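So this first bit is one chain, no partners, the form predicted on its own, shown in structure tokens.
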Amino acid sequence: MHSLSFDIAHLFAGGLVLVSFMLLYQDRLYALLNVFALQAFVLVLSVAWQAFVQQAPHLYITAAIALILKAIVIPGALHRIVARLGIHREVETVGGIGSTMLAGIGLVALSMVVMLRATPGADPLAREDLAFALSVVLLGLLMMVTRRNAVSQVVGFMSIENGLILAGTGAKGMPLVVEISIAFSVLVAFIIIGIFLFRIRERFDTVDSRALDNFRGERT
């Protein structure tokens, strides 16, 4: 592969990891949703570039689906949900932002060490894309664990799915039907999560996971 193609692919994959750190840093819901849309847009650029480099036209369809669903529809729908439910605009975290960022740096280092050592004979672009993808997945998991607001946990879940798409396109060979199935599975999951958010808000008058834990403690 031409070195320029290699460098641009790394630029987009590394940008996805950088935007994942920006997600961890956000303490406002609307800013969090905007950064999530940015992450989806970087993913679109990465997938489109992989389509060009690999000469795989079906990946352009994957990029188009990601652009419509992940960068436009889902962030827009989450904005509407936050506005309609009147959810508190600040994102409360378990521990401080600083400790969360340090944990994120550790997870990225772990991803690089594990993936690069586990795939010594693989294609250089694929193995490094997989390392970046694992980093995005782990940072998404970290967001789900360290956020108390249900909407921010949904964003963490969607970020994990972005990492899986990056892994699927970087590893090559994923059939188009599988990519489309994953995209629509995520859309269905998002709809179900949205319904649950409305129901939880109606029942408990909040989407803060601490309030739900307190209610569970009172019941037991």
The other form holds:
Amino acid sequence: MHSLSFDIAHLFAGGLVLVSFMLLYQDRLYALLNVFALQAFVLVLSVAWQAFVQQAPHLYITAAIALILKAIVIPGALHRIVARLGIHREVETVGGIGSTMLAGIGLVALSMVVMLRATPGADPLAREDLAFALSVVLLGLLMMVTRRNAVSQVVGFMSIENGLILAGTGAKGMPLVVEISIAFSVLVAFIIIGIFLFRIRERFDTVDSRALDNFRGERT
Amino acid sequence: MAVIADLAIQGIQMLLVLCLAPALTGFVRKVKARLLRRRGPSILQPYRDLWRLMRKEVVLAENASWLFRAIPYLIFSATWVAAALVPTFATGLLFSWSADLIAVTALLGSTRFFLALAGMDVGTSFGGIGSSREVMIATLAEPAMIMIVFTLALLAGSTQLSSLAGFMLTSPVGLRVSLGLALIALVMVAVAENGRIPIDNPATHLELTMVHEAMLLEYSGRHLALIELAASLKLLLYVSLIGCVFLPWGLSPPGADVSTRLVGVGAYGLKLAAGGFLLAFFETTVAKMRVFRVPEFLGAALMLGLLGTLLLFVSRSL
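The structure above corresponds to the form predicted on its own; please give the structure of the form predicted in complex with its partner chain next.
Once more the chain from above appears, this time first in line as the rest of the complex follows.
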């Protein structure tokens, strides 16, 4: 592995982690969706670079699917959902943004410690991609935990999936069938989540997930 | 003979820093005014201001202690030393063994400590507000700065500025995310430390937002001149720090001849102009931030610094 290709892969994967932090940092829904589209775009660049480095042409198809579906279709659809729900200003976080950031840094450090210990013999590129992918996944989970708004929880879910694709492409290419099936299952999940959003909205007049707790009687 | 030449070059650097600092401040003001389609004062205006303040009588509050009078000299000398330690046009100067990034950070931290003390010394309410806000900013800016220093030190294997610049110049650093993150974080810290616009605006006296200015309200005459000059020096220090670490081109190596040194001075001037222009451009495009949002801004800088260190750890350990 000569160093420049490694450095560029490092750049894109590190950029993906950085964009995940930017997702955690946003406090407006439209800005959140734009950053999510940016994350998908960085993922596309990263996957395309992996395809070039590994000489695996089917990864270009993965990149194309990610570009169309995740960078264009899903953010656009979320934009329309947010516009129709009329909630573009409300993102409520559990705890402050600062403490969420610190927790995120802790998660990144954790994923690096775990991955670097667990995969000593693997290819450097794959190791680094796995470490970054695990941190993107954990940051997506953190985002789902720390947001009360259902739309931003959806964004957290989608960014977890971005992390999975990064992991899959880093480990010597993902079979195309798996990639397509994941893409379609995410699309289906997205449609179901969208329908649920509107159902929650109809039932409770809000998409704040605290309303569900009230309904179940878990909070007085 | 060589020692005398080295001493002379170090002296030139100290004088250059001192003479250029007000010009940089004036340049930033001029560019800002031009970007707002105003004419703006001349670049030499800060020199005239300093000269005017120097000649004026010092008016002291009755209950000002000796500390209040000593602090301007302390702040000025510490900032000057720090600014003169950062390599401007040449690396490997006579005192470069002491040009340690941690030492520079510590010098700046102690000036901030003394300035906050001075703000509280006379006992007016504005001084207290300014000091408390300054310390709040410091609690986040200093760890961010230290994380940046760690990132650079891990990469170059040294915290000495001269060897850092030399490392960046000679060895194939490659494309590194950590360096980019460190650069962004350093710019954010520099903006906060110098009280530039999203954080603070020293050009106004608006009590809701002022930080740096509130601490200086009781100063007058030559004391105020010294503190203003120290603020200019601090701005110059950060610009030359960014220039020396991230854009080290044109720095003359130790023991270079006169023409190389002159090229170094020219490159330094270009870097200062570019830095000043970018700062002015940035300041005209953003709005002033609420004081309560400052921790988020600096928290982002701290986060970038931490992330830079972590990413570097991954790329190095492979």
